[in-house]
Every structure is written in C-alpha cells, then in structure tokens.
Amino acid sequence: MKVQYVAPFAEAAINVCQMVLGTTPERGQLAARPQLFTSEQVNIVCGIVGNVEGLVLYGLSGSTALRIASAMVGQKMVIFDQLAASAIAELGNMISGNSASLLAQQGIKCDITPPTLIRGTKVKISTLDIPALVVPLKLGDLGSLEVNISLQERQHHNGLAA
C-alpha cells in the first residue's frame, strides 16, 4: 500500500480531533499489519470506493469512546447508548470525509460509505489480503485512537473497472 494513501487519513484525524474534541493528537509510530485487525472494543469501519478501494477502521477502547462521545455531545456519558454510538460513528465519518477531500487534492478520486460501528474485541475483517497501515494517535486525557488503513488502487480488467 502506498504511503500517499495513509497521510491524508492521519492529517484528517488530527484536524478533526482538534476541531471537534479540542485536543491536538500526538501521532505514534506507523505500523504495518498483514491484514485489517484491531483488539479495541469500539470500532468504526468506513469503506472507500473509487480510484482506491478498501476499508478504514478506527479503533478505540470503550472508556475512550465514552469520553470522546461526551466531548462531542457536550454532556458526560456513562453508558454507551445510541447517542454515544451515533457520535462515535460520526467521528469516523468526519475523518473519512476529510480524508477523501485530501485524496482528491492529490488527484485520487474516491467516495466513502456510511460508517459501521462494530463492538467487541479481537475484531478481524477480511480485506482480501490488502495489508493495513496503522496510525496510533494519543488524544491526551481522552485516550487513544487507532487508525487502520487498508487501501489499494482499484483493479482494472480489459480497460473496464472491476
């Protein structure tokens, strides 16, 4: 996977967190995984379609998800209910949408699918052997967010898009 696909997601995540959460994330060390995998409890999955295709998974702990949702809705949340789920899904949607805009500025046209929220641990999502690059972000007192990017150039067959 090309690093040029990863930078827009890291940049968008930092910008959205600054704007929505009022915190400047600290970017951790980029890591590679042979497939999309997370051990986090709350995960937002957004599909990417267009010149590049694949999935982006945003993983965070349950307590981090509650703190982020609380910051987004402006009230302390103690239960991960529908409102909290909606706020967390919207965070993934905002980051992915901003990333798509940044990719478009590079001439890479793509769209995002609506976010899907998956709760549980040791989540493994098949990406048909597309490796994933992981950008960990520390969000100060809120916790940390793991951005897993698994994208590839859209495959063409006989001059037609697959």
Given for the second form:
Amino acid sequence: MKVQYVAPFAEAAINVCQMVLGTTPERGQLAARPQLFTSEQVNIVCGIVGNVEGLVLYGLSGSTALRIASAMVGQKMVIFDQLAASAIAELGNMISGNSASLLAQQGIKCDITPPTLIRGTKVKISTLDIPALVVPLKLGDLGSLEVNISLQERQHHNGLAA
Amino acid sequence: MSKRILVADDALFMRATLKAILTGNGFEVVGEATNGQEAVELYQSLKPDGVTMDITMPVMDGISAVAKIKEIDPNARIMMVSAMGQKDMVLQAIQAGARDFLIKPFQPDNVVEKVNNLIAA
Ligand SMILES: [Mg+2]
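Next up, can you give the form predicted together with its partner chain of this protein, since the form predicted alone came first?
Below, the chain from earlier opens the complete complex, with every other chain and molecule after it.
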C-alpha cells in the first residue's frame, strides 16, 4: 500500500466536503492498519478497479451520519432512512470519483464501483491482506469522517470490469 | 409546455436533488431510473426531451446506457452527471454519444444551465 495513493483521496474528501457540506475538513494524523477494518457504525465501501485495485471505506458514527445527511438533504433528519443512507453513500461515491480523477492526473487509471453501505461496528471488510491507511478528517460540528484506503497495484491482467 | 427530463442515478438522494432543481426551474422530471438498464427501458417508453445520466451504477453503467439509447434514437439528448471527471471518462462518454458532462458535486445553477443547453441544441 503506497502512501502515494493517500493524497488524492484526502484532497478529494476535503474538496467534496467543502462543496457539499460547506465545511473545510481538518486533516488528522495518518494511521496504518494491517487490514481494512472499521469500528464505526456507518460505513460506505467503494471498490476501485484499474491500475490500482482494492477498497476504500468511509466510516462515520451514527450521529455524524445523520448530521451529514441532514446537511446534504437540507432538512433535519432524525431517523437514518433510505434517503439519509443514499445521501451518505453518494458522499462516498463523490469522494471516490473525484479521487479517481486525481489519480488519473498521476497516470493511474481506475474506475469505481457503486457504493455499498455497511452498518455495524467491528466489521472486517476484506479477507485480503492489503494494509489500510487511515486519514481522519474533522468536520467541525458535524463530527468526524475516517477515510480508509486499501489499495494495491493491479495483480492480474484479466477481466477488468468496465 | 415544460421540457420532459429523464433522470438516471442509482442514488435516491441524487435523483431527489436533481428532480428538485429541475422542477424548480420549469422542467418536468418524467422518469427516474436507478441503473443504466432502467434508463434504456424508460427512455423507450417515455421518449423524454433530455436525459441526465450517472456513470457509476449497478446492473448497467451510464456509458453503456448512453450507447444503447443512441442505437435506439441517434438524436437522443443525454448529458452525464458523474463523480468521475477524468479525461478518459469524459472522452468515453462523448464517444458513446453524450453531449455534455457535469461533474459531481455540482452547483444547482450549472445543472440548469447545462440542461437548458442540452434541450436547446
Ligand atoms: Mg452512482
């Protein structure tokens, strides 16, 4: 897992949050984990396929997810319903998509898969032994968002999904 | 008569956002597709004046859907609304037959401007 892959995701997350939430995230200390693992309640997982492949997971607490969904929808939401879930999933999709554009500028071509929302703490997402790098972002009053990046250079040269 | 738009995006939130922007600016959202396959089917049954098309969707992605719709109707007016804005992706979409490309996240004004251009051209 190259540190080089982290910057595009951090930059994209900051840009997208600024535009969508009107908050400039404050980046915390980069951390490493041996595997992709989450201890957050609400998690969005996006697959990355192409010159680099793997998963990116965006983790949030339940209350932060509700506050972010409320900000995105433009009305206070008290239950994490389908609309709230899809807002959070789309936030992950937008960060991943913008990251893919930034990776392309480095000559790394990749595509993203639709986001999957996983609820529940202490979830080990992948059985692959790709270490994860974690970028914590503080979103002011909204709470914090953890970006977990677990990517490796493409191993097989067959069956690249469109 | 208001122009009839088909919105294709797998995210309910994004469909609701685009629908609110478009209906608030005099357009009629006649259909909502949750994937590329549905977009092709709804295009055939609804014959909309314009389509906003996401790329990253399950079942069938937006670029494949554009190509399918253009086979059915070479005059279809489709613009992409996608989080992926890298040159390759834009090029693929234009080659498939999309007329314009809007990157997410977007400003509501840009949606209105681009959809106006799409249906005016
Ligand atoms: Mg999508």
